[in-house]
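This document starts with one chain, in the form predicted alone, laid out as C-alpha cells.
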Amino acid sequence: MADAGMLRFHVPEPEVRPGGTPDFSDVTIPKAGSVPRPEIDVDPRTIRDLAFSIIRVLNRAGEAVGPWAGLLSDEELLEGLRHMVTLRSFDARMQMAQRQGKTSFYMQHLGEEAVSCAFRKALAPGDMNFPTYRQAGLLIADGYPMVTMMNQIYSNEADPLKGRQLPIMYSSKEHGFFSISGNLATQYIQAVGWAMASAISNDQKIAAAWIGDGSTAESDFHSALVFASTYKAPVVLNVVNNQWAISTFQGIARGGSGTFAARGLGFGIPSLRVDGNDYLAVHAVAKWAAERARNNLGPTLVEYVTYRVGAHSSSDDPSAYRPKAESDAWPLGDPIVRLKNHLIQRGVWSDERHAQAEAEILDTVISAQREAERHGTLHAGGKPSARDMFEGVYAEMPPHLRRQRQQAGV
C-alpha cells in the first residue's frame, strides 16, 4: 500500500466568516407545496427522502398551495400572527429590561417566532412540551399571562418559582411547559420518558421534546432516539435548526448525516425537514406527527430549517462569528412579514390594519410590563423571601433542611 501521509485532523467551518458575503447557496429550496403529505400510518422507509427536503405550504407570492395547505382558518392565522407579533413584542421589551439592568439576562426568539407559536396550537390540553429557553411560543399561544412571564424574567416577589430559576426558564404543568433546564438536551430523553409513561398509563396525552441544533451533538439526544424507536414512544422529536449554536455554526453538531432529520432514519423514526419561518407549513407538519403520536404510530422527527436573526442571548455578541448583515441574506424570509402577507393576499388584512395591531399589542405588553415591575425587578421592589428555598424540595421536610432554616433565620 502506498504511504498515505500524515493524517490531517479535520475541523468544519462555516461558509463565511466577518466580513464576508453571506452566502446560503448551500440551502436548497423546494418549491412551494412540491412535498407531497403522506399517511399518518406510512411505513419509515418509503419517505426518506423528507429528511432531505423542505416542506412548504407559502410562495413567493403569499399563496397557500399544495398537500399541506388547508388546516387552518382565516380566524386562526388571524390568532397565529397575533401570538407571533406579541412575541416579537415581548422580547423587545424583555431585552430593553435586561439592558436596564431590570433583569440578569435574555434570550430572544427573533425570526423563530413561526416555529412554537405554530406548534402549539396542533396540541391538546393536557399534552407535555419539554422545551429549550426559546420556545416561549408556546406559552404565548396557550394564553399563558405575560405578567407571570415577566414577574419570572424579574425573579420578583410575585415569580412563580420563587427565584429559583434563570431568567426566561419558566414552567407550568397546567400549560403543557415543563421546567426549563440550562443543561441543554437532558428534556429530549425526558420527554420520552414522559410519553412512554403515558403510553404505559393508557393516557391519551403526548409529548413533544425540544432541542437545538448544537445540541444533537449530546448523548442524550442519541439515546432518546434509542428509546423512542423502541418502544415507539408517542411524542414529536423537534430539532430547530437555526444555523447556530451558541457561537459555532451547525455544521459543527450536524457532522456528516447531511441534514438533522437525517439522523432520525437509522432508527427508523419518519423524518421530516419544515420550513421553519412558514406558520402554515409548521401546523401542518406538527399537527401530522402529533396525530401519529396520538394513534399508537411512534414518534417523528421534525427538523425546523429557520434562522436565529439576534443573538444567542443578552450575554452574546454575534458579530464575532458570523457577517452582520448574514439574517437579512436569509433564503426563507421573516416568518411575521410571511403570514401577514398571506392574509393580505386572502383579503382579510392590511398594512393598515398590521400597524395598528402592532401598535396595539405593544401597548398591552408595556402595560403587563408595568403591571409586573410593581412587584418589583432585579435591582429594585419586592423579592421572594429567603424562606421559600427551603419549600418544595420534599414531601416533608427532613430534620437537616429544618436546622439549616432555623439558622437562617427565615
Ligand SMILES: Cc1ncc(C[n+]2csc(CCOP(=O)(O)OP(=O)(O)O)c2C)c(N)n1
Second form
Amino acid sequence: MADAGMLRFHVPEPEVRPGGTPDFSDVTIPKAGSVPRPEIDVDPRTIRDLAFSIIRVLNRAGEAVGPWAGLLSDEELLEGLRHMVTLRSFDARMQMAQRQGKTSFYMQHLGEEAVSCAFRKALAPGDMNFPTYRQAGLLIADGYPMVTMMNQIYSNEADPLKGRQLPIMYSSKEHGFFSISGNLATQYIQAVGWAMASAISNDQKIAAAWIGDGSTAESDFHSALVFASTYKAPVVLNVVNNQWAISTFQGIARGGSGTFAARGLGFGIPSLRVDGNDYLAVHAVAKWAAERARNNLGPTLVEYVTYRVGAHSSSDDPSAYRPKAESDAWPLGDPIVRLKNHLIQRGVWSDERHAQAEAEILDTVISAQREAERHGTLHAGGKPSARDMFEGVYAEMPPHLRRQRQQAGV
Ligand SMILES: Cc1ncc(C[n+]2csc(CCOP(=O)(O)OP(=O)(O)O)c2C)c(N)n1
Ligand SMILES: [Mg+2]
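Could you please show the structure of the form predicted together with the named molecule, as a counterpart to the form predicted alone just displayed?
Below is the entire complex, every chain and molecule, led by the chain shown above.
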C-alpha cells in the first residue's frame, strides 16, 4: 500500500544484541546432500536457486552424503583435519603472544578453519590466491613454514617482509599467496586482473579472490564482478560470510540482496552458497569452481556461510555488540569437530587419536615458536635493519631518500 506520510530512514538491525538470547532462526539450513551438483558448463540461469541454498555434505550423524560427496580419500581427510587443528593451535599461541606483548596485533580464524584449509587443496601449483587477513589456512595447508609466519608476526630479523607489513599480512609467491593488502576489497580487482592476464598470456593458472561479507559493500567488489563476467576471467570469487564485519552485522553489507551469493546473479555469474564449516563441502565446491575457471568457463562466485567465533582481531571485544553465547548457537557447528566425527564414523579415527594428534601438533607449534623467538620478538632481540626500509621499492633510489638514509646512518 502507498504510504505518503513522513519518510523514514531504514537501518537494518541484528536480531539480538548483548544480553539477548542468540537467534539464528532466520538461517535456513537445507538437509545435507539435498542440493544438486550441476555440470561445470551449466547455464547459470538454470542454477539460480544455488545462490539461495546451502550446499552441505556432512550430515548430523557425521556421514558424507549427496552428489557433492566422495571426492577425498581417508588420507586426504586426515591431512585436512591436521591442517585445521594446526591453524587453531597456531592461532591460540599467537593470540597469547600478542597478549604477552611479543607482537602488536593478531587475527584469529576460530570457527572458519575449513574455508581456507579445504580451498587450498582444490588449487593446482602456480594458482594465485588474493587473500584477506583471515585465510592463513591457505599457507598452512600448502606446507608454508610456521616459523616464517611467526617471524613475520614478530617483525624480527628473519621476517621475510622486513617489518614493512602489519603482523599476519604474509606474502609468498611460491605458495600462491599474494601480499595481503590492509585496504579491503582491493584483493578482488587484483585477482580478476591477474586472472585476465593469465588468460591473455594463454597460461593455465587461475586466480582466487577473497573478501569478507562486510567488504563486499566496497565498490571494488562490484567493479571486479563486471570485469570478471565480461571477460570470463579464470577466477574463483570467494565471499566469506562469517556474519560480522567487526561490530557490523552482515545485514548491513548484504542489503536487500537476500544472500551475498545472489550478488553474482545480476552479472550472469554462476553463484553458489556452501556450508563453510563443512570441510568436504568447501573442498567440493572449490574444486567445481576451479575446474570451471581452468576450462575457460569463466568466474564462479562462492559464498561460504560460516561464523566468526573469536574477536575480529586482538583489538576487538565482541561482547560489546553481540550476545556472549552467540557462537554456541551457530547452527552449522564447529568445522574441526564435524570432520573429526566424520573420520570416526568412517572408522579411521578416534577421540584418543584426536587428543594425541592435538598434543603433538601443539608441540610442533611451540617448537616453531621457540625457533622464531630466537630471531626476536616485537620488543626484544633481533630486528630488521633500518636500512631495509630504503630498499626494495625503487630500482634507482631518488636523491631525497638517499639523503634520508645517510642522515639515518644506515
Ligand atoms: C577499505 C577499508 N575500509 C575499512 C577498513 C577497516 N576494517 C578492517 S577489517 C573491517 C571489517 C571487515 O569485515 P569483513 O569484510 O566481513 O571481514 P572479516 O573481518 O569478517 O573476515 C574493516 C571495516 C579497511 N581495512 N579497509
Ligand atoms: Mg565478516
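Just so we're on the same page, rigid core means the largest C-alpha set that superposes within 1.5 Å between forms. Numbering follows the first chain given and starts at 1. These figures come from a predicted structure and were not determined experimentally.
Put the two forms on the same core and the Cα of Arg402 is off by 2 Å or more between the two forms.
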